[in-house]
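Next up: a single chain in structure tokens, the form predicted on its own.
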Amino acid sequence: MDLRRLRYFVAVAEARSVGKAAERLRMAQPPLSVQIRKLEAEIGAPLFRRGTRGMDLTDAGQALLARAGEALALAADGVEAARAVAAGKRGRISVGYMFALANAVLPRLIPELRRSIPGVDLHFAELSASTREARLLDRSVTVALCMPAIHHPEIQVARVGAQPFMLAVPIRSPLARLSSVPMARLQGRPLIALPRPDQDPASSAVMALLRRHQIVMPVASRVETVHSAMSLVLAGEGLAILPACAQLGAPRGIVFRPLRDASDSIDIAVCWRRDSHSPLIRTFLKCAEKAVARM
């Protein structure tokens, strides 16, 4: 149904006068008894008859009148919905995060985006170094805070800061005892290795890190996320070089050391699909830009 003409005729009701009702809405009067009497024909009955006061409704014409209101009510809402949601004031997005950056950004992340998009619903859901990408590229998750960023040609990157990485030891380890511990006094020790998902382990930052310092850890274990790591660490299994921010995630018996000599980071990102054209990606990275910051 037009609703157009759902309007005239509400209009025509109220007024009880086509007359009045023209005046109202600010057109001529044969036009709108035109209107009117293309609405009766294509719902197959009349809707008004001729009274003493005015335009008297028909039974059909009360029943009509009686949704038309609401129905009107409903488009105007939903065409208000529909600018708020292009608006980027309404709608839903659901935020992807490694666990490293959990702690560190999500308590500083949510209250931003709250305070930033409050009529926006927030969906958030853990990711791993392999499921990462694909909840992208599915659509399950609409942005991904990522440490280091993904590399896709389907996915968009946005650097929101860097992590300075840093030596996670059991606290009984002699390590323990520095204040920072020297590149040197890594050599032969055992690694517990998070390679990077998407690339061959060998070009890992880590391993970067360690061959610009000539220095060998031969790898124990390689592990899908910080806190398989950290529990590696804590089992006596090796150490593991891991961003400063796993650190507020840590299990009680694992110490954090800055690594001497060495101002390696890895870069903290906001990823999200290359054909997204939300625009509450844009509202998230300003948020996750002010959240990182204050880590």
Second form
There are 2 protein chains.
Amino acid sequence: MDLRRLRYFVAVAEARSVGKAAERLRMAQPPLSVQIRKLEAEIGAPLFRRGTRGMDLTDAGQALLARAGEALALAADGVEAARAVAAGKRGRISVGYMFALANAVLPRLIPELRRSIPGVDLHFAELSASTREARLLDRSVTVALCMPAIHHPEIQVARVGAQPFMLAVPIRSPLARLSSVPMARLQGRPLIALPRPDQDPASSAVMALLRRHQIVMPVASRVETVHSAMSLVLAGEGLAILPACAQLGAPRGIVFRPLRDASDSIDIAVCWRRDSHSPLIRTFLKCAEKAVARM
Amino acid sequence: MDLRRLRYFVAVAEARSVGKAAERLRMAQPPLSVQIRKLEAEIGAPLFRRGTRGMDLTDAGQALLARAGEALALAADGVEAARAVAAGKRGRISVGYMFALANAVLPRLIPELRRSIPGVDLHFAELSASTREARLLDRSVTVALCMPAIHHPEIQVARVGAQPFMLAVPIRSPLARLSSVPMARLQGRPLIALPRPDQDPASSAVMALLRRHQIVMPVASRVETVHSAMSLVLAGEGLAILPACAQLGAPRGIVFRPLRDASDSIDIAVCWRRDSHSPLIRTFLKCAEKAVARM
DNA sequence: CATTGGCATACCGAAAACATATGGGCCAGG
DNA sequence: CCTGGCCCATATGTTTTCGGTATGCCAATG
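Moving from the form predicted on its own, what structure would you give for the form predicted together with the DNA?
All chains and molecules follow, beginning with the one already shown.
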């Protein structure tokens, strides 16, 4: 079964004439006549009654016509959909983000995406650093919002912004009185840490910061998310060094203070597979830049 | 857009490999590879990611695949439906019948048809003689049940049975006492007639019967249907000469009596356009023969 | 470093489709 | 009654496209 034949058949059925249909199809009449007869031979039954004034569908022809039009439309819609997806006008983008960015970035990012790519399905999943990397690699997420970036040969990275580290302290702590906290004041205090540095690059950035200033802070607890970290800070378990944007989700009773003489910051990055060439990714990147800039 | 390409595309997508798909399609690998690339060129975007271990759909490919399978199925279904209609396994048959046969034939005919051609839509319309002919000619009915047959160069006829003429009399009439009525007893009595002979061949058959026996019956009323005729007979307006099968729909108070020494009968026939070649008509004919035989 | 598995390219023969030319049936108008 | 026009079917040559074989290229593997 060939779509060309079906297309010809539909044309002849609509024009009720081989000649008229041939004209509309920009071809000569005889080959069209031949194609119709071949179609009839393939089906094994006449599809038209030949009269002296054109052609007329038989019952079998009407049965075919009812499906043929739909099949043609569906095929055309298929290529159209494929083109639209390839052009980034339709499709699906799945975003893996980290908890720390949820409150700061998503509220700005999502409307931006909806405006830029209205026909595209958006999916969001809050994922740990290691899961984001795995899901990028197995393609079950399209892009990841990371802080800091994922480093992997298969993964491409675009920096879209940076966040200074700040100190999260209970509002009742004496440190909260300072407008900024000198690094030296952290010496020896208990730290609420994120997962081990080998599992979470954000954590290793904090460690590097402390090491560079030769500060030692005993790890009081390890937690999964900045939210848990802030809860423990509020409970008085220790202090946390967190990206500034985390304060958007901070509970009452926690304040963020800049770290004096520490200009360290942590990158916010968009990461995706090097071999994903969807134009959606470019668009996503632009949206993410805008969203972070307005943060 | 060619269905062959779509078929190939679906095969490769399912096999996730050009080689495997080529094997399943009973063709060599290189031409299949070429066809896939042509499809990609036509769409203007890659549909597969080529890895070292086979092929993998891109998002655009998935969008196409979703429609392609349906389009293929629809096209296949279309030819299947056309074949089924041509073979008389599906389709539609529209039957024009006359009132006089409704009670006698339809209750036996319809179940017979349902058994023989279960997938076929049945339509019935009670039509006058002239309308049956017109509707046959313009194809708005497929077959007509007639008594007697339609004569027309475009219309083919098959006799499926015959009905003797009988006399319809009120049960209180003295004629009702006779087991059969001699023709001579009709002389001069008022007749309830069907439409004028030039409009209704059944009526002209009755006139011929009377003429042959040299009986004159004044026409008391002309009615459209045997049912009306029987109502008037019951009202004492006159007598009616009707096909025997009409007694099935006779009201209480009407009896039918054979006409002694008149062996006239009227044919029951199935009529259809000479250029209608649907096998449904053959099947219908068989069913009608059975139904009439069991009458 | 060689081998293997898988897709892409090159080239050739075969099949299918299209165009031009022509034939034949059916209605209409002279 | 005949003739011209309309429309579909058939015939034939040319061109396009498709499928097969041979081969190249790349990457992963041992």
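The structure displayed is predicted, hence computed values, not measured ones. Residue numbers count along the first chain shown, from 1. Each form is matched to the other, and the largest set of C-alpha atoms that superpose within 1.5 Å is called the rigid core.
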Legend entry - Residue shift check between these two forms, rigid core fit, I155 Cα at least 2 Å: yes
Inset, instruction - Once the core is aligned, please say if the CA of R26 is shifted by at least 2 angstroms between these two forms. - result: no
Legend entry - Post core alignment: R49 C-alpha displaced by 2 Å or more between these two forms: no
